[in-house]
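Next up is one chain by itself, shown in structure tokens, the form predicted on its own.
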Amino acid sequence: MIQGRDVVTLETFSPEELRFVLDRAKDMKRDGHGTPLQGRALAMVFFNPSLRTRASFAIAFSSLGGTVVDLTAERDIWNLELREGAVMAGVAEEHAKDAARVLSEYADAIAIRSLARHDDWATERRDLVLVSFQKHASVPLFNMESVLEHPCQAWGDALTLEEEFGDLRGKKLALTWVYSPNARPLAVPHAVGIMAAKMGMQLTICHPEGYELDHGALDVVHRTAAETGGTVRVTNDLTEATTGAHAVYAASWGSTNLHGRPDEERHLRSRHTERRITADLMARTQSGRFLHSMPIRRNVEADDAVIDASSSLVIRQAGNRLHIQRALFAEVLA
């Protein structure tokens, strides 16, 4: 169903395709997976640090019998030029188009992790590293988190939620901004919002004023929800958002309006240090189920009592990344 596809954004996958991969992951998690990728290779390129993504991608691919090459930008590869037609007389030693084409000669798939570089948001949201590799690679491309989206994270979250609640249509998910000392990427909240809309959930997005999601990503969420029978509402009230929710998904993201202006963004975020998930807030939900993509700042983003509760799903979320990525590798490279 998804053979040969790029896994760059959830937007390009239908609800039926999302559920197909979820079912495949459940089967592999229950029954095992064999080694269908013997003789195949994955080239991973990281422009940013990673724990769960790096480990789960490498283990998922190698456990299917494949070989993984793990490359870190500015350490293992040359500085890359992204601009088309550039006169490369500066620090960049190689063009991204050449790197993508060469890696396509070596590997059966390429995976990229590249987050924002502190430019203005209008430039950042073009996701130039990911787009450059996708344009010039001749093998399937996997997004390990970009400026705009983290599809495999949200796919794993959907698996975790389905294990808890079964059919997700009509289930209430509160996607809530929480305080963190540093601005975090918008990729996770964007992907989670699209996932919830694809699955027909009742999504509540909660954030302080000034922390609206990217307009393009939010348009996709609204449009998709209208197609699947889901709903989307936005509120600034954390108590209202969590009351009656089946699950609470905490995340901390930066302000697109103040992107590239860290002092101003830090001042805005400092006004919301009290916004964290507490046991009292979780007591207002229907099930006490708590999600976070991690890493999580304990007792800043959420209290220990929430993270370590028996109803917390954060560790299983991280574990399910492995099963989703196995299913994606197996089906894309079938």
Given for the second form:
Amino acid sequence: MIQGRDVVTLETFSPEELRFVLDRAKDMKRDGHGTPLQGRALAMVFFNPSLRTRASFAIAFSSLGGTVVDLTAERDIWNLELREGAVMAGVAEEHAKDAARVLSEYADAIAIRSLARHDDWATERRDLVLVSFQKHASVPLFNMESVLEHPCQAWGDALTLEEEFGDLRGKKLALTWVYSPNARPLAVPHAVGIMAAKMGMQLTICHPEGYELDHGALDVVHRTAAETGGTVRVTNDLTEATTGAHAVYAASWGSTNLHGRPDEERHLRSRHTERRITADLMARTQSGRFLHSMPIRRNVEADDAVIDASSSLVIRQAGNRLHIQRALFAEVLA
Ligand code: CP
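Follow the form predicted on its own with the form predicted together with phosphoric acid mono(formamide)ester, if you could.
So here's everything in the complex, that chain up top.
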């Protein structure tokens, strides 16, 4: 059903395809998975740090019998040029198009992590590293978190939520901005929003003014919800957003308007240090289920009592990355 596909954005997968992979992941988690990827190889390139994605991608692929090459940009590979037609007289020794084409000779799939740098949002949202690899690779490309999206995170989160609630249609998910001293990527809230809409959930997006999601991602969320029977509500009020929710998904993300202007962004952010998930807030929800993609700043984004509660799903979320990625690898490379 998804053989040979790129896993770059959830937008390109239908609810039926999402369902297919979720069911496959559940089967593999319950019954085991064999080694269908013997003789196959995955090349991972990280332009940014990672704990969960690096470990779960490598372990998922190798546990299916495959071989993994793990490359860190600016340490293991040459500086890459992204501009088409560039005169490469600067620091970049290699063009991304050549890196993508060469890795396609060695590997059956390429996986990229590439987050925003320090440009304005109009530039960043073009997701140039990912797009360049997607354009020039001749094997399937996996997005391990880019500027705009983190599809495998949200796919694993859907698995975690289904394990708790079964059918997600009509379930209330509060996707809430929480304070962190640093502007974190928008990829997780975008992907979680799109996933919730694809699953027909009642989604509430909550953030302070100035922290609106990317307009393109938000359009996809609204359009998708209209197709699936889901709903989308945006509010600034954290108490209102969490009251009655089946689950609270906390994330801290940067201001798109102030992207590339870190001093102004920090100033705006510093006005919202009180936005933290507490046990009192969770007591207002229907079930106390708490999600976060991690890494999480304890007692800044959420209290220890919330993260360590028996109803917290954060560790299972991280664990389910392994199962969803095994299912994706097995089906994309079938
Ligand atoms: N959630 C997640 O992607 O974690 P890492 O950044 O550690 O990979």
